[in-house]
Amino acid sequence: MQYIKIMEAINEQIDAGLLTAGNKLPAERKLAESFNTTRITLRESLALLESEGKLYREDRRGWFVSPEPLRYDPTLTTNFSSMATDQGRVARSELLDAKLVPASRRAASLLSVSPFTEVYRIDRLRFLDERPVMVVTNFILPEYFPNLLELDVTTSLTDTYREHYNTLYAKTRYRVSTTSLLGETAQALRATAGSPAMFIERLNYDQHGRMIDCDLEYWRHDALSIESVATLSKG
């Protein structure tokens, strides 16, 4: 099918090297004519491509070729910045809004309180070379960090509660899944609505084995790969 001959021809260029990271593809129009083909076919193929992480689509501005993904390894508890800096990387974070709230349902349940407990949250956006990835909502027990909101909240928490309660990251849960990105998520992160994303919910515990927050990760999909190396035992 000629739509699967124009995702194999523009992917031999990514992997030739002749489209890199951050390139900007030429207007659909004019890729459409230089394959001989309909807008429609096109974008047939560029939606095969973005579904591999092999590109990425802004809203208004058009396809880009996606940079390698961040390496994300559940089983650590190292900050976005530190894991960036890690791989090279340049990070960055913007805080979107920090308020005292009542806790809705989907909150309450994931940190076991009544509906309508007040909770923190905290919306931040993440930025990875400048190009906008992850959209993160954190609900926190205010018991455990009274004056939070009196602090700076952009960066890390893990260093914010570390420094300021003595409070350590010891054990997380983790829950993985496909989602399509939505709304005022959509738009922090640049995405036409319906793009694909991956959701990565997670349930915080402390050193004491106390809940402590939790957090919802709204990711463009090519912007990371999970990774993680199991131990086996013998026997």
The other form holds:
2 protein chains.
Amino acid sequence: MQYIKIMEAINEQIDAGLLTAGNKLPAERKLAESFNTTRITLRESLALLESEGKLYREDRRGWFVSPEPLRYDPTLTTNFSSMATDQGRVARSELLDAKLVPASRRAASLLSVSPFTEVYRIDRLRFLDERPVMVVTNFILPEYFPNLLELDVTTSLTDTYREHYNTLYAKTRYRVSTTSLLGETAQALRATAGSPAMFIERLNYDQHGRMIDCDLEYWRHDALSIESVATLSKG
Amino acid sequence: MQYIKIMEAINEQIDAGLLTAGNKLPAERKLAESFNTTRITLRESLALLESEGKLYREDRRGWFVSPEPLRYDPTLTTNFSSMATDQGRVARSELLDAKLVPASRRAASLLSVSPFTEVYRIDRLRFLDERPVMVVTNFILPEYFPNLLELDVTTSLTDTYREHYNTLYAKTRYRVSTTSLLGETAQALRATAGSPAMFIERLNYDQHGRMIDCDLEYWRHDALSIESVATLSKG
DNA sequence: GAGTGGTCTAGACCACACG
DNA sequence: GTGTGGTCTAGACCACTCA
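Same protein, different form: I have the form predicted on its own, so give me the form predicted in complex with the DNA.
Starting with the chain above, the whole complex follows.
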């Protein structure tokens, strides 16, 4: 159980403040040497700290100490940007793509439309304090948002809906699970293939109770903690 | 990227139904041989499938195909047992421990009491279809539940509160994050140290708005998906 | 008792990041 | 160009599970 001991040793350095948020760890070979072990064993320790959310990896760049997670309340309309600002963080988004496409199987099933129905698809990469932390794909029903792509979609969707279509988010159905990052998603987040991730699926309804769009969000799992308050109802 | 290909190959077998929920995979050495690789590389593929929630490990027993996750709605009072039953699953709980203890640092901070204040601590292990999936620790404020430990605490706390203390859960504040299983928690869940997990912290209030207890839940991360509906309010 | 998974060693090559 | 992380090889020993 050597790798547990190494994990604890690194953990202590983080808790003691010797390694602070954003710091890069020494090279794996150096760490392995200083703990008198091999790279494989050392990497086991690092993977453990990664899955606890204490460290994260940037593909081929090394290991870093994780900053505080963003507190995410799925029951607030607050968008990503104001959520971050409210918590004293700096948010930024990059538009990856925006186009009209035939609904993917997953999107069709979520939005209850037949496969290949045309929907808007908007892909964004979200940064928190200049670290890429989330990739989100929105599938939007065009019937409620004619000519959406002619507007400025680089800003908040919430704002665009409100300002141009008099539409508000009123209800959301969400699902949270864990998964791992692969392919383009991993690349966009500068993550190594297989990094642990949180997956959040949201299905959104407007003030008239109509389903208007859905979100598929892939988060670096150390970057968020989901927090909310609920008034309980009987199941 | 051999390990990605192996992962995909195993994935296909699961999707094709050749491997179904609960099935044990062949021995690592045999799998490695049949994929013409080493155990280390093969284990990388398996770890990937584990973090996607497709496979899980039982410590020293091998790799198994994950069953469907339990849908968990934090806004329902529904307890573990009825949640499972409602979804056609079989639930069982084992009482690990129940005693009066000085509040741990974490418990004290959650319950807003001074450290070392005495609180009830109840530890349970929850099974889903005979698979251990969650370890939960309850810290309970004794002032609202005198002589709690003299009652039958092997059953549902919700029921005990209602039947003996006329107390209902009315509001909950919850936080979800990811972590990994270590030590006793891992052992209780028959998991290898370092297995990925979901951590759910709940702070519960009764019908008079009084904070009455808190839960700390460690879930095998493939065993649940958090799902809920929220009416949105402005942040 | 045989075989398994958990853990560890001691290397290697490559493509990429970074200076 | 140097060094890094990503990936992979080919073993080994041990403690445990299970038949």
